[in-house]
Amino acid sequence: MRAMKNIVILISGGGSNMAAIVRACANEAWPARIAAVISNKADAGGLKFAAEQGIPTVVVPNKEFASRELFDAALREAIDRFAPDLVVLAGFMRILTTPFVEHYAGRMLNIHPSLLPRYPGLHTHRQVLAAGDAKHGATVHIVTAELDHGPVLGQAEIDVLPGDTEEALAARLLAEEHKLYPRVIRSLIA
């Protein structure tokens, strides 16, 4: 029998990918589980939908620390104490320091909302309009050191449609994040 992969997600906000996952991997009976879902902010929303589901949940408030390496460093030691295969960034919003990066190389994936490398950074809906694209989209992607950079794993695509607003554009590609995400992750550990 396989091992199971433990998975450890880091969230910032709300969580919906990362809800997307954690009900993926339980219907869909992946050989993984979701070890642990940490966060930077202690009022995420994410937080107790995690709790919910009997996944242990870490904060580590960034604030608290007087630099990004003294974060990362507290960071990977949450993050190591789970001992993840893959370490899922879904929705955290802190841009992390090489070596943190290099620590988890190959293993540490992120989703974009948009068809990277077209609009690495953000307010990526804001550039489609501006643009006037015709497509938009979201992208998984290996982390690397260079911003929204890494090798591509997966990307999902929407037409932008005539009246469409930022807002609307986001609601529409988040839906979309929700399948891409759980189908490039059950096929990394698969």
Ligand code: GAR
Given for the second form:
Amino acid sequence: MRAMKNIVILISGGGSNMAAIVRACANEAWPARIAAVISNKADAGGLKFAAEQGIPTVVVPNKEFASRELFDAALREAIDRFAPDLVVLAGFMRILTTPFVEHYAGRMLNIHPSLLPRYPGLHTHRQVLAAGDAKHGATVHIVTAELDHGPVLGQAEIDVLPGDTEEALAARLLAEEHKLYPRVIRSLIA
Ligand code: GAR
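Instead of the form predicted alone shown above, give the structure for the form predicted together with the ligand, please.
So here's everything in the complex, that chain up top.
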């Protein structure tokens, strides 16, 4: 691997985890650069932040592709133009095809808002409340073909408090995600 690692970050929305990674990379002088931020949605809020930081941004709009396979092929082309050592999914809300995942085997990470293996998939905060769990959390894992099931690299835990709503839980957890994700990536590239 080259000394200066290229990190490509994929987002679909606000991109607050992406922003936390961009800031940590700069503030902690990682031996890495955020080579690009790529979104499947043109209106993803995080694109503006990335552009303001001088990071190349690319939109690959999934809606314009007739199949998952065609979208994943275009996405792969867009990513590989930046020669990534690491592909970081940060609120990237797409299910990926197995060939795509295998192309990035061992170098693609995801953050999921639950204490995996509990609650893969959507609506994790709602499920935690419905189950009456005392703890909630987030997991950073290597992406494998089975959704939200790859090897775990790190977790952050929070307490579920009396009166918590989905929104309150999500907000409190997001603050922990912003510490967890940069910490895991930093240790990977060190
Ligand atoms: C984060 O909470 C992340 O864990 C979650 O989406 C949010 C994105 O926020 N990811 C998933 O649900 C993946 N299935 P952000 O765009 O502000 O980083």
